[in-house]
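What follows is a single chain, given as structure tokens, in the form predicted on its own.
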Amino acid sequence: MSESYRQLLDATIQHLEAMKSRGVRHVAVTPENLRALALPVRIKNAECRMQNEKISAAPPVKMESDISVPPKKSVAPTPAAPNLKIEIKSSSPEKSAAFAALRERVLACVKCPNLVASRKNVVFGVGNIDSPLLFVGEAPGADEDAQGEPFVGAAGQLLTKIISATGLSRADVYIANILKCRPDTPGQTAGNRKPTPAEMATCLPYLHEQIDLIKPRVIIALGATAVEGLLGKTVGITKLRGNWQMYRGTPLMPTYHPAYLLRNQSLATKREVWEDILQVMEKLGMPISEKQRNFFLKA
């Protein structure tokens, strides 16, 4: 047995034993896990040591085996097709290649063991990588985790309508999240939780790389958590929305998350978001019709 093989075997056994001690009974053989196993041994050993240190220091986590669920749901599902079939296109072949390489690295990420153990898909992002407009949310929800694409649930459908109202489509813009994995919710069968500052800080460099490649002219931060993750500001989205900020040299417009609009469907709130969008359209030099300017105004 070669030394490299022995090191790889030891690291794998240590990682599996650590997962077993946390109550994990099923390990998904997913493409991202297989890609992770293909990493160089030195990198893998370092990652395994980091994961084991985090696991040993973390409090006990309630796993699926502690929850009353049908037996079929206890088996880790196979990743959905979107993570396997997305084609990245750009006017620059070099840019397409760089973005595809970044995506492969993100799909193989195992930096947050709790998120790796619970996710179905890594939600990298979707859209036009040459777009001047980038939307940034906080993290995937259940629908996004299942489909491997950001903003596909009810809030995502509303975001699509907002984009369409500007005269653009989802295919014309780029949509991403600060966190690429759905925050785990141990002990819960439904609902979402806010990403922790540590989780956002770990994942944020991936978004930085996306921004550096896309080079958008405007970023729209959707909701308080996205604003906190990007700007480090916790003063409240109601005070920040509608006021231009700068993020790494790019104008950033904070506005309400579409999920907030689903909960607060007053005409005044809808108008506030639309005024933020109008500012973005003006910044990008997009044509604005009189009809668009009058959206959500009282008759």
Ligand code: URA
Given for the second form:
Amino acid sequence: MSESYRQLLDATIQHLEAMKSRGVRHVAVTPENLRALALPVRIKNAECRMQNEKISAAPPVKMESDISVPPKKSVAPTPAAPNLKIEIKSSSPEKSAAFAALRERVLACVKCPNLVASRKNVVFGVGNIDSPLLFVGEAPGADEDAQGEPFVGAAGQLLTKIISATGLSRADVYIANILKCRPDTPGQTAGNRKPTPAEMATCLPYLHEQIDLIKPRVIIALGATAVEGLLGKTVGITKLRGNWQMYRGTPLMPTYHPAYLLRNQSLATKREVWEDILQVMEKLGMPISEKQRNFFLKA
Ligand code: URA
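What's the form predicted in complex with the ligand like, now that we've got the form predicted on its own?
So here's everything in the complex, that chain up top.
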């Protein structure tokens, strides 16, 4: 398979994944294109066809992968869903391709032999690569390692609730970690460990590349390790949270990690995190209802 065909394929997969993460479940494909997709790859012809062809207005054919959108005249960028509370522009093919290429490199990374030996999956990141809002956590836990997706365990479910409380969904934001592999815990059957400084230094360039491509307007650093990785600050998260920081010109809001919230269920702590999120919503110009302003305040 030629390199350019491979890149095109990666970009197509990335584009479909981005659509899927926005809730799109079907794409329109003409019977002709569907037949072409079923044929063995004839690289030269396939490259030309895929680059030149536009999806026509022919009736949609439901594919087995179960992804469908109403018929469109051309491969126009997917518009932001009308009920989104922040404007999300659609990715350029170049950006999608660059992101897909980065993903391939990260998935194949073997820089930390101990983590390579213990990991089930590399956890690259998930969400909308054009989102103005990026969440950065520490490292995958057991659930994330098993599923290859960040923040899907108990802490992740809480993060998803926090995101929903803003009026957004996981598919509207991007979620990544400082470390892409689960820190190994030799001799232990359960539990997590903090990434070592060496592991963070090795993995961080990937996150920097993700951020450079996504270009979020705001970053939320979840917990002390995320702050340490992004800002090099080891000041306690209790002191830093709620206070805007700068990451290479991008406003960064440090807040507590959702796992901390699970351990500390006090209304006051929940309110602290919510106030940090309100600051982010304000910075992004998101509408905030009276009800939202008052979440976690005593009645
Ligand atoms: N905690 C993190 O910091 N990241 C995850 O992906 C899951 C839990």
